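We begin with a single chain expressed as C-alpha cells, specifically the form predicted on its own.
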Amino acid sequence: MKNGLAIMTSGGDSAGMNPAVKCCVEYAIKQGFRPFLVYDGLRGLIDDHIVEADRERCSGILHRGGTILRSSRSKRFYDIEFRRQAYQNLEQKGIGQLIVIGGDGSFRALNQFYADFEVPFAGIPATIDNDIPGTDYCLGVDTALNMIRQSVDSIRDTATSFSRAFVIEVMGRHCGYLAMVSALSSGAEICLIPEIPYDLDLIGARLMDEKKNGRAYVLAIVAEGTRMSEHLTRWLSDSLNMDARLTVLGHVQRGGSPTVHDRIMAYKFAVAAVDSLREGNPNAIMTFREGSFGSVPIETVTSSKYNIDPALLKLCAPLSS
C-alpha cells in the first residue's frame, strides 16, 4: 500500500480546519504515513498543488482562521478526464489515501474520486451549518456562534441606547442551527428558520403586549435560508411602530481565530480520519454523536437529510410565534 496520504480542505472554509491540518500531518507521520498538502481544494488535485508537508508549513497555523491550504470549488472535477489528471497526480508522488476537510459536497466529489480509481478518503465535517448528517458537530460552529454572540451583544448595546429594533441575519441557506442557538443564547426575541412555521400576527401581539409592560428595544435573528430579513425589519417598523434596522453579518461569521472547543475537536477528528484509513477504511465520514467520536459510510451523510435535534426546535418554537 502506498503510504502517501494528502490532507485537503474544500468547500467553504471554517475555523477549525487549520488546527485539524496541523493534526492530521502530526499524527499520521507517528502512523507511518508520508503526509501531503493539497491547496486551492479540488482544483488544487487536478492542477497538481500537491506538496509534502514539512514542519515550516505546518507551523504557527493552530491560531489561525480559514485554511491555510485555501479552498475551490471545481465544475472541471465532474469531467472524468480531469479526475484522472488528478488521479495520475497522486499516483506519480505515491498517494494512496486522501484525508478531505469540508462538507457534504466535498465528500460527495472524494466519493465519485474512489468509485473511478479506488483512492480511498476519510472526511472530517467541517461547515458552519452544521448540517451534515450522521454527525452532531462539524468543525468552525463553536467559533461561527462565538462570533456571532459577539457582533449581537455589540448589536443590543445601541438597541438599548436608542430603543430600537433590530434584525440580525446570520448564515444558513437550508438549516438553522446558527439561528437558534445565537437565539437563545443571546436572549432574542424572535427567531425565524426554516425549520420552524412563524406567525407574525402571533408575534405581534406578544411583543406589543411586552411593549405595554415596558419592553424598550427587540432583537431578531434570521435564518439567510428564510429570506424574511428586510420584510421583518419593515414589520417591526409598521407593526410595533418602533425605528427598526437589519444587520447583514455576513462572511464575518466565517473567520476569527478558532475557539478551543474547535481546536480540540479538530485535533480528536483528525486522529480519528488517520486512524480511519490506517485501518483499512475506504470513505468513511468521522462523527461526534452523543459524545463520542466515530464514523459512518459516505452513503450515510449522501443518502440522508440532517434533522435538527428535536429539543432545541422545542426550546425555540416560541420566538417564532
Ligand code: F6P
Second form
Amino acid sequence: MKNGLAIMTSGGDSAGMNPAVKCCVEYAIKQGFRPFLVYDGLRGLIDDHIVEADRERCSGILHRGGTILRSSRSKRFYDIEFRRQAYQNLEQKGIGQLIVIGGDGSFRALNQFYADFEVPFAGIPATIDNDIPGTDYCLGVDTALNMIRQSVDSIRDTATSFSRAFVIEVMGRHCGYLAMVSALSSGAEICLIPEIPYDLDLIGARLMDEKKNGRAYVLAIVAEGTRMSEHLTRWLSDSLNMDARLTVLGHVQRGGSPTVHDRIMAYKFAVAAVDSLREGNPNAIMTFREGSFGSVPIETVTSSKYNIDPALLKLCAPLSS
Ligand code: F6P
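Same protein, the form predicted together with 6-O-phosphono-beta-D-fructofuranose this time rather than the form predicted on its own?
In what comes next, the whole complex appears, and the chain from above leads the way.
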C-alpha cells in the first residue's frame, strides 16, 4: 500500500478548513501515513501543486478563516485526460489516498476519480450552506451563523433608530438553513426560505396588527435561494408603508476566524477521515448525526437530498405567514 496521503480543500471555502487540514496532517503522521498538501483544489491536483506537508506549512493556521490550501472549482476535472494527469501526479509521489474537505460537488468529483483510478478518498463536509445529505453539520456553519448574527445585531441598531424595515439576504445556495437559524436566533419578524411556503398577505396582516400595538421596526431574513429579497423590500415599503432597506450580506459570511465549535468539529472530522482510510474504506463521507460522528458511503450523499430538521422548520414556519 502506498502510504502517501494527500489533503485538499475544494469548492466554496469555509471556516474550519484550516484546523481540519492541520489535524489531518498531525493525526495522519501518527497513523503511519506520509501526508501531502494539494494547493488550489482540483486545479492543483491536475497541475501538480502538491507538496509534502511539514510543520512550517501547518503552523499558525488553526485560527485563520478560509483555507490556506486555497480552493477552486475546476471544469477541467470533468475531462478524463486531466484526471489521468492528476492520477499520474499522485503516482509519482507515492500518494495512495486522499482526504477532500469540501461540499458534495467536490465529493462527486473525487468519486469519479475513484471510479477511474481506484484512489480511495475520505470526505469531510465543509460548506456554510449546511446542505450535505447524511450529516447534520458541515464545517464553517457555526462561524457563518455568528458572522450573520453580528451583522443582524448591528442592523437592528440602525433599524430601531430610524424605525425602518430591513431585509437581510443570507447565503445558502438552494438551502434555507442559514436563514432559518439566523432568523430564530436573532428574533426576526419574517423569514423566507425555499423549504417553507410563505404567505405575504398573512405576514402583512400580522405586522399591521403589531404596528398598531407599537411595533416600530421590522427585520426580515431571506435565503438567497428564494430570490425574494428585492420583492420583499418593495412590498414592505408599499404594503406596510415603511421605509425599507435591503442588505445583501454576501461573502462576509464565508470569512472570519473559525469559532471554537468549528475548530473542535474540524478535529473530530479529521480524525474520523484518517481512521476511515486506515480501515480501508474506499469512498466514505464523514458525518455528524444526532450527536455522534460516523460516516456514510458516498452514494448516500449523491443519491439523496438534505432535509432540514422538521422541528426547526416548525419553529420557523410562523415567520413565513
Ligand atoms: O456554497 C457556498 C456559497 O457561499 C453559497 O452560499 C453561495 O451561493 C456561493 O457559494 C457563492 O459562490 P461564489 O463564491 O462562487 O460567488
